[in-house]
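A single chain, nothing else alongside it, follows as structure tokens in the form predicted alone.
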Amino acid sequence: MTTPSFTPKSYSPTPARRVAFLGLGVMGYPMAAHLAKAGHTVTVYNRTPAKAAAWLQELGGAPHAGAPTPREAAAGADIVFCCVGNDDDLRSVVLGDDGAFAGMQADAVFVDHTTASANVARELSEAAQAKGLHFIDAPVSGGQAGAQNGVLTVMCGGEAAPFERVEPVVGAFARAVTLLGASGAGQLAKMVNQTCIAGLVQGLAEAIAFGQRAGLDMAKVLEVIGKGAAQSWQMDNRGKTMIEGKFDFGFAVDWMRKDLGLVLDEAKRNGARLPVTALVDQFYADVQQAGGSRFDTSSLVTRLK
């Protein structure tokens, strides 16, 4: 078993708080791990029990701990924390009687950093209030890397006073964490983020492929246009392993089209016209047909060559 790693790093003085993790994943392990070296109480729970185990290896065991079900990590935590797959992921760790929610004590709040859609999280905010409890969705973006470092951005929806008992907690694996509105609204920011990285790293795909059929360094190349009006992030992280061929690293084509569904949906439900989104999403199953649905998104360049 591969076991996720993460990088300690100075960490903002916060009370100590008990908390849970629901799903140790290349996300949710780093971002546990950084809850406990910061100082707090963490309990555990992922449906494979060995990964939980590794954790637990790994940060020394007491005062942290594993569960065999998301009710009774929860149990007695003040924030429960979440990071699974999608929807249907998210509702069987928090509903029914082995749920996360069963198990919270009355005022915690339930934070899920899944990127999922905006309808489950207002679903789960109106049950988490009618038990007497708090839901704030928050998604991440910054990739594995983010999650290793503890640099994430984290985009939230919900009320303000659960928001703030939880945002210096948030701190210690991320580097900007902001209330945008009421619940529904982190989701809906990252789909904002996931369309504007997918045209863009079309573009760079298209701008690579056409320098190299034009015969240019497309490093040197690169180098030059960074330091102007064409520099983005995937031209700095991304763009010479584009050029080298290599993908077997970062944010897979799987989970960028899954991504790009909720775009989509969203979409038909409010109207937005998003032609160019589409498109890239259509490219994006052409990489998985050719075999590289666990290879990173920078991998549109593939269709190009």
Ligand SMILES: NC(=O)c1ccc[n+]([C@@H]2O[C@H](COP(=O)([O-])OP(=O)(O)OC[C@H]3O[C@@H](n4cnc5c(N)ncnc54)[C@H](OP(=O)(O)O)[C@@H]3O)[C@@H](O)[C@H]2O)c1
Second form
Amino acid sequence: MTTPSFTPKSYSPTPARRVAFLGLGVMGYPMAAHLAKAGHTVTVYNRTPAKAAAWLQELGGAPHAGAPTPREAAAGADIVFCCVGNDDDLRSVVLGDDGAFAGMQADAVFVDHTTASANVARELSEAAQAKGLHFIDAPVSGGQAGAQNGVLTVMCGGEAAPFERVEPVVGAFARAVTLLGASGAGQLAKMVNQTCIAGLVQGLAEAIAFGQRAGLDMAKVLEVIGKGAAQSWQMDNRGKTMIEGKFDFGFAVDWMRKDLGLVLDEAKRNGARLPVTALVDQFYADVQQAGGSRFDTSSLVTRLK
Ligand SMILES: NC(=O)c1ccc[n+]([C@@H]2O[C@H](COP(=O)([O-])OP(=O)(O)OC[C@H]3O[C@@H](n4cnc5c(N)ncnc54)[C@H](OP(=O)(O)O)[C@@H]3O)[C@@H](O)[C@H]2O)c1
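How about the form predicted in complex with the named molecule, since we already have the form predicted alone?
Following is the full complex, with the preceding chain placed first.
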């Protein structure tokens, strides 16, 4: 028997819904699996059909199904979930003759978990309204492990009524689902999240490089200071692997550069000054140039060795 790519959890009871999921990548695959395990009927679409076939095989097929286009996956669904790469990928599965909006029934809700710009969220929200549909931007935090264990944090932007309809369903793969404001507010909150992480990881990388040069046993040092004011999620979850020089898991540098690009673009518009974030973005560019595009974000420490 193969290991399931998600960890079943105790799902809160909520009426079973007919849903679609577009994009079965590292994040989408386990998120869609949690929806199925929570009792919802799921139709999946993935650009590369083999992933949808693998998902259907793992989840046991009927009542779940696969569809060859986003339009056909979305037909008849109450809620259409999506988790693809960037703004253009999102437009390509939403708009056009084969896009999800062409297949969705009136009053259905599109919930987008892609990390994308606030502008594309507003653009697609307007397009949804013009068709009698709803759009919620809902980027996530918690990484691959959070998706597999069904404990993601979901930051939402949109209108209250459709949000209230989708919130209990999103609970199948999340432990916190919060509406933060109008369309785009979820993406803006995710930008705040990534800004917090960028500077912190660089600080942690410098601390580890400093301690190693000073001849300290850094595993022991992090164990001690991790119980004090220097503690962080990054220290707890990535400190040990940074010391060991292991970067082959988690959130990739390529994705982080996309996310910091979104942050810096938005800062140009709203006038926020982000000198450290801009610098760390360039440090990530160094990691990419040195061949570390698929390393996880803690690989900033490699520049300091
Ligand atoms: N990985 C993480 O830890 C993490 C954490 C938080 C947020 N996120 C965000 O979540 C999103 C997805 O990340 P991921 O790690 O799941 O990425 P991934 O494993 O690369 O999966 C991307 C998915 O999007 C599909 N896709 C991409 N471009 C497409 C297009 N033009 N048309 C149709 N489908 C397309 C891919 O289809 P194919 O299979 O055909 O390529 C795949 O299903 C990104 O916005 C990322 O920033 C990721």
